[in-house]
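So this first bit is one chain, no partners, the form predicted on its own, shown in structure tokens.
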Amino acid sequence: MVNTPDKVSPLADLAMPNRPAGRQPQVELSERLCDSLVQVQAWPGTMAKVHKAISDVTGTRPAKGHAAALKGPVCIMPAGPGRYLIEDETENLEIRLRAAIGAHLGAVTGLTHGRVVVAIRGEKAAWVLASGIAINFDPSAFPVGDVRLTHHHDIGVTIHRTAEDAFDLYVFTSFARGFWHWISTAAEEVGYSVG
């Protein structure tokens, strides 16, 4: 049995609530830490056999284009060519990839530890991220489900955008705390709560 480091918030000391006098917040802030964050990326020519092997162990395939795969807690994301975050509820998913993928089809690394997720939800959540973050986020060019990589300053972000006022943050954990310092410092023009 593999023993593996209780999981921290990075940000436990700073998720204060900021309720603006006479208004309601139009965005809520929330964090969550990954049970399993895990990153598979296939070698050249592996894909195939390394899209099977994601399927045989989480039950779905990697979507095509920009577009996350779903099924019960297993969230399949593009990462790159070839390339995918894969999360999941069970712990022992990096085990079961390197079972399944080896090193002859590709490389996993084990991310859970590694990232968190800021998620931002309300009626300006896309006004709060199009602030600092220079992707359009219209849902024409960015529709629900999809996945795009991008960053805040020098601060890497994996975007999933979960409704069409919801977005999931996958964020280093090292940088969170600067990342929320951003992220609630712009929601503060909106007011934002945090959940």
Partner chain sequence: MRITCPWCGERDHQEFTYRGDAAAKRPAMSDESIEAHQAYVYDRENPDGAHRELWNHTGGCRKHLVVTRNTLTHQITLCEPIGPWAKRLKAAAK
Given for the second form:
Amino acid sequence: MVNTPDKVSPLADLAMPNRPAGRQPQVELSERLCDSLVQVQAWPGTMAKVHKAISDVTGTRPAKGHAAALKGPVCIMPAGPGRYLIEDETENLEIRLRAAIGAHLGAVTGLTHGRVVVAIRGEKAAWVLASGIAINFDPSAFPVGDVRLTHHHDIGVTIHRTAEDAFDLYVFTSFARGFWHWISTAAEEVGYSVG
Amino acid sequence: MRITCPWCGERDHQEFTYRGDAAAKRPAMSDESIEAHQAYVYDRENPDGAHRELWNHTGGCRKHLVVTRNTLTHQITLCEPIGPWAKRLKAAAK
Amino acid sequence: MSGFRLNLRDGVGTAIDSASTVTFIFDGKSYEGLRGDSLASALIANGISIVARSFKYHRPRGIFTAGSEEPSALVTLRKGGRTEPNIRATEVELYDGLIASSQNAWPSVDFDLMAVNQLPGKAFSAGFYYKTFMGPKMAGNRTTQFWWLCEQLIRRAAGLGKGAELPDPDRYGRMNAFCDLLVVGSGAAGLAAAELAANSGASVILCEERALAGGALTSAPDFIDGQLARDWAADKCRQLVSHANVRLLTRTTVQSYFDDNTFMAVERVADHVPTPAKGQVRQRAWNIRAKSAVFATGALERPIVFPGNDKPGVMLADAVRRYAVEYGAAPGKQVVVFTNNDSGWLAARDIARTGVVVAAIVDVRPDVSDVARGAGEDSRAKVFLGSAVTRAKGFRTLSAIEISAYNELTGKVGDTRDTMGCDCLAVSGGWSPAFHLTSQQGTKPVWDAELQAFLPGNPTQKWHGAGAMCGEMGLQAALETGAAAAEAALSEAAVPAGVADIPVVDGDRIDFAPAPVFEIYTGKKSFVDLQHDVTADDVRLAHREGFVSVEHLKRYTTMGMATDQGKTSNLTGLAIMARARDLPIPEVGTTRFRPPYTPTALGAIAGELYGHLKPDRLTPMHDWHVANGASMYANGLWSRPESYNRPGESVEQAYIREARAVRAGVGLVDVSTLGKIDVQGPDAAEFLNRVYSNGFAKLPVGKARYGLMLREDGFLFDDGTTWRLDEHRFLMTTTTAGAGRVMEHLEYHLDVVWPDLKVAIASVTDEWAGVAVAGPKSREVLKACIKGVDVSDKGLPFMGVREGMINGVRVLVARLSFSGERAYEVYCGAGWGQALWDSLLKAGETFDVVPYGLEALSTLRIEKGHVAGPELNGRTTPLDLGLGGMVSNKKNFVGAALLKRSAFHEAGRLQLVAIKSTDGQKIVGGGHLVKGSLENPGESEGHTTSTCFSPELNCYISLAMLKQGTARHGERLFATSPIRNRHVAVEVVSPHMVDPEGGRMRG
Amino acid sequence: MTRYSAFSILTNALRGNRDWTPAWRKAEPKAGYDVIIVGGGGHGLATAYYLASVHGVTNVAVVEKGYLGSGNIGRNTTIVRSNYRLPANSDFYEKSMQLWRGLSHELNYNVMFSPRGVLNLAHTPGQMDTYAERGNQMRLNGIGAELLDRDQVARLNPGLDVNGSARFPVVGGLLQPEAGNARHDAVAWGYARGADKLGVDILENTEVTGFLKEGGKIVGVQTRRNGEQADIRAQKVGVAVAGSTGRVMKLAGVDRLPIESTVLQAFVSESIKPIIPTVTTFGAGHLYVSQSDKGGLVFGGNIDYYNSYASRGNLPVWEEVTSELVAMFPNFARLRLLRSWGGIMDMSMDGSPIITTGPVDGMFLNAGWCYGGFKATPASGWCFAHTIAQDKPHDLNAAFTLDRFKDGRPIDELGAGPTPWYH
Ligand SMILES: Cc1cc2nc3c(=O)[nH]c(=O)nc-3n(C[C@H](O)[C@H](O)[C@H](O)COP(=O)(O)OP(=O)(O)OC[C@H]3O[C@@H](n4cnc5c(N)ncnc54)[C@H](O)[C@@H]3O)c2cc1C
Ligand SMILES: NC(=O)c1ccc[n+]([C@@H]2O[C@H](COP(=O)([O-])OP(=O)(O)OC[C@H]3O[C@@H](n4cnc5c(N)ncnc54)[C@H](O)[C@@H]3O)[C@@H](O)[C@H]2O)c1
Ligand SMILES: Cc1cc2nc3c(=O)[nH]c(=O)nc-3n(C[C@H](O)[C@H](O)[C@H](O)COP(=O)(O)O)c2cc1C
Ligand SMILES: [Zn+2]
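With the form predicted on its own in hand, show me what the form predicted together with the partner chain looks like.
All chains and molecules follow, beginning with the one already shown.
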């Protein structure tokens, strides 16, 4: 039996922990490895059943509005009408969800390899993000726990606000280096470390 | 311009892709006449004033919406959901 | 040399730090200034009066204003890649080591030879270019050459400063901001507005162009709530920034007002220091979306036009006051004030208070108010009422003026009353509200007869004017209207406003209404637009020639088109035209202001995009390609290997070797860039059947099919294979370049056209890495490494799709062929892409597997006659490309109806063929097919699309579109490329040059 | 009317410039004309001029709703070229080039036609081949074209970033040496003056508010002038209103056309000394730039996509064009934008113009100019005048009919399909 090799991230060589000398960095960038990411799309009439199926598989249900539902390693993020991005540690999430949600209830698409998660945290995290992303990061408009779908120029980004000063950014894999280049350049102004 | 996506909320129009006049309706699959397709593909009313038009929220949820916008002032008066989810989104908005 | 530094004391030099000197260089000479100085105030303090030359006549120009409306004092700042031409000295904050130089003058500003342009004077009147330089009439193209020559000379003489030759080393940034209320301007009105909003809990952004907030308050002698105006302003700012919901941005000009209250403001983050700190941006563009806005942008003083009015030394009255009060820099030893309104008298008083001699006050009005009279007495100036300055005299700079009797009603100039020595004339012709931002939005300004000025007009978006910007010139009124505007704005932003606490002003109360006098006409040369050298006579000439609409006046004379956009001159020019036409000013109209408010660095608008325009898109195997000698090729945003060049090998040698190796053995190519779309749902098959021209409904599970997608107008849109993974689940592939637009095409049809279809699509381009294994030995390679798949022809037939494992990696394998050989596409999760690539390479070692790039890929498909991007050029139909068999006539699909149009079925269309070089010469890209010689080629009968050397046929070949090509196989033509000086004899052949029966790929 | 020359300028200057007369008369409308041209833009004025000068039809009025030249003729980036790929376009625009070359003399008005060269930059070898293909087509049609390599491009445009490390490295370019610029306003004024001299009435501030119809045939126009309504009759009415085509044709009862109106923005920087000699276009985006005689960099890029009749642009296009401009010329980053403005484009479904008889009896239509109608001005006027005078198109505009959409003969230079904002 051959072991499955490790997934290789395009940021493997870039997101190396590093703390610059001198100035106190005001944000920390890092890559957060994501073991399993699946998109689920319900049909308009099957929302409730899909919620149930998700809950059967992951142990938790999608939250209301634009909030992510969190339970242990599971994170269910709203990603459009009837659509969710579900993250979990287990590798066969896609298979289990597909088994629970047949074509009559919805569609299940594996995206584990399709996104890279960049995490940013620190006092100036929102400032750095706002320098390239045109959504309102004020906590009153974007509360902790909420998810936003947006883009940075050509790069689609799903943003999960995990704390007042921390965000997980789900970025398309092929663009991950371009995105890292942008965010690290933007963060130079306030000083950053890589965690 | 700021467009209100029925699902994502208000965003810069830069997040959306313009898809043109919402009045252009594709003939049914049963209709194979050249004339009907001709009108759908090429003829536009191009009004000066209220224009119902399609935008795709490609930088967000990737759903289409119908925007009513004045072509003289760029003022947007209505953003409506369209597509399979339209009914639910409308209901949610209420 | 008449300006000097005053004795700095309380109330003189309020904006500068007398204790800290700063050294700067102007035109190569070193000078001293004080911290807080602007370059202009420092030049004044150093007695420098000529700082620039005008655009057309190269006349000496001095400093005219104290702000961003400056028309005259343009200099070049800094050096090398940081060189910045046309910078207004009035806006530059002095820093130690600043380097500035004058421009548009040779050899120097003091003595400029180009001033000969003045000699023909009247011949260089408005519009003279249009009337001459046409040159002699000559044959053919040569007719234009005379103008072409003149133009070169004119272009060299025109222009202002010189741009940098090196790249700008600095960075630019952007910030996206949102607020309930944007307040523009931090004068009394703006501060009052911001305060009310801040106290109401609204989120507020307050932008101030200058480094110091306070607007007119910074030099006003008035008291507010018992506090000196500038102290009150400073206190207010301190209070404001203590609110978490308020952001005060100084050095930030709101430049542009776009739809839905979107603004672009530019913050000059590091222009007041020698170079930006590490990581710091030079400027930052703030893209602000405000629920509502208060414009408290003040008013701009305007001059009175009179003969000689462009002499250095003639300045705006308020500017003279500000230099004296704020910077302690006296622009002259003997100041005369020339005015048509009371504000000039107050300026005279405030100037005199700083210790500068105000020799006279000249007012066109026969009588003035008591306040003015009192201020006049305080200033100890000689007073000339019912008088005008009829001439400014002096060699190069102002040395004296002529004062004559003046009848403000008739405009008649009477006897000369006095000639008075003076080196600074402070002029006030009234105030024009700064409504540039609202004009940008298309709001039509309205005329106010009393103020003799245009006011902003009625809002068409969510903004409110306050203070001098809307004609409320007094300080008390500014405070009141500021609060009122904020209240109205907050209600729009749905924030309940608190109660305004309006401070009380103790100070001058004057009537700002000026006498309607814009020009003192004596027949001598006087200037309207100081930068563009537009004279009052030019305006009258335009009138005579029929360019009477303001917009024609502007374009014919170029009035208001200079870098200041006529901030201090437009109204005057307009008034002169109105008088010539004998119409009231409002009937002549006014030109439209356009964004930006002041000239804005292109780098700042590009913001974070300066330097890296677009992100790279990379496949998981990118690093391997680069490390293994691949030259990379841009394909949209993607970067792909062109060929893997061995040492000493050219790209052509490399791709021929690679292609040969594939046909003989086996090769690997990274196809991860292909667009991949997951299509699922009970109606997925039906959906595909509608968007593809060939049938998909009956595609069995475990099979792939090549599909053609048309646009609704019948032309080809994209192609690719779609794999049926299970009953309701398909994996669609698209061309690399077409992925995005195919996705949108599908989304459109699902949302808008057939919303009742239960289909979900998702882009999975980034999810899957893809490797094509091609060549007769491809099966052996696969067999050596794949688990769980029977790779025999039966187990995995042509177009079959299977799932398996390669070295622990789950893969999808489809037996597809672009090359015409037996081949497989193997997909796996992108994170394992490199692992898969390594496994396949390893498995292929014994078969001499080679990696191959885009060039070889394309060679193989050209030999095979498979179409790709160059053939799918948006102007071809399936019929043109010999793919008519893939157009179903059993069903309707997107493009079916319009494909039936007559023109698509006519003879004479360009059709796909291939050509072979018959004389061994290379067929270069971009050729045309002709019958004639290189010298006399005749008409184009078609063109090449995809060209290569064919290792299989051992000659140069190309796919081509040829008129009626299908019927012309065997014909001899020439592939001509006159632009590359090539002319190759070719034979037209069928595009299916290799294995036309397809035996090799079907196996 | 004074003939313009260096001599007349000098003699007039000596007399204090008092004797100059209006460039064109402020005509009063007559009750009727042989031909009325709606729209006092470049195309309308050129049409009137050629009707009078080539076809001897002088009883003509040009009816313009605003000031003369207030439309796109007065707000374009002034690029004049004929580097087209498709035969119909190539022939037509080359005719225009020929007229441009003699225009200043013909009109006795310096339109400052400046054949400084138009350079399209290429960023991949594939793009070079595409350009070669177009260049060869031009050569075969007798139009000058040169393919330049990277060094030649660099020599031509010193500030250009030809570094291999650029995000989209320049590999070469296609140059049409005889293409260039002309002075936008001068073209309008020159044609107006020329037409006026031949007897054409130019009616400014006169808006067409409706059409007079008799038995389904157009027989004149209704106008509003200085707030007053007046009917003016005409044997034939030509419509050349560019961005306003949709609204004006609606007045004639034509509700739908293969045209959509959108904003195109243009930009000008502050004046600087000569810094780029040619018109240069960026090949990895959409950006064209040249330097005006005054010294301003005049540039533009994409349209604002959505339908609009407001001559006011949006911020994303600012960001896009400036970033492309500074990517191409990193030494321009500190130069400053002086002004931007918008014009309304009559975007046709295939990106090519319409010059045709009809679509209503008695009417002729000239429209669909998209980004590129300035360079077409002389040929468009010339062909439209022919079409009106002869009641049928000239060979040069025979392909530019409305029928082409019905028959499947779009003239689609970019192959972008029936999506106007892709052209
Ligand atoms: C920003 C920009 C950049 C451009 N750049 C280039 C370029 O570089 N090269 C190029 O070749 N082309 C360019 N163009 C395109 C070119 O300017 C236009 O295609 C061309 O000017 C259109 O023809 P015109 O001159 O007749 O139009 P216009 O000048 O717009 O004339 C139409 C006239 O009709 C009048 N009108 C409208 N309705 C009525 C009515 N009801 N009654 C009476 N009159 C009416 C309008 O007021 C207007 O004056 C550009 C356009 C823009 C906006
Ligand atoms: N000196 C005089 O004789 C005179 C004449 C008229 C008015 N006033 C005085 O002017 C005051 C009126 O107050 P106010 O608040 O209306 O005007 P103000 O002139 O005090 O303030 C306007 C402020 O707006 C800023 N500004 C303008 N455009 C801007 C932009 N686009 N972006 C950023 N900042 C911008 C200016 O730099 C200035 O600081 C009163 O004190 C009144 O007495 C004085
Ligand atoms: C080629 C060209 C060059 C221009 N150069 C300048 C310029 O140097 N200064 C200026 O203020 N405007 C310039 N303009 C813009 C005009 O001022 C004006 O904005 C344009 O004609 C559109 O008119 P509008 O802004 O009144 O709508 C230029 C316009 C064109 C077409
Ligand atoms: Zn959305």
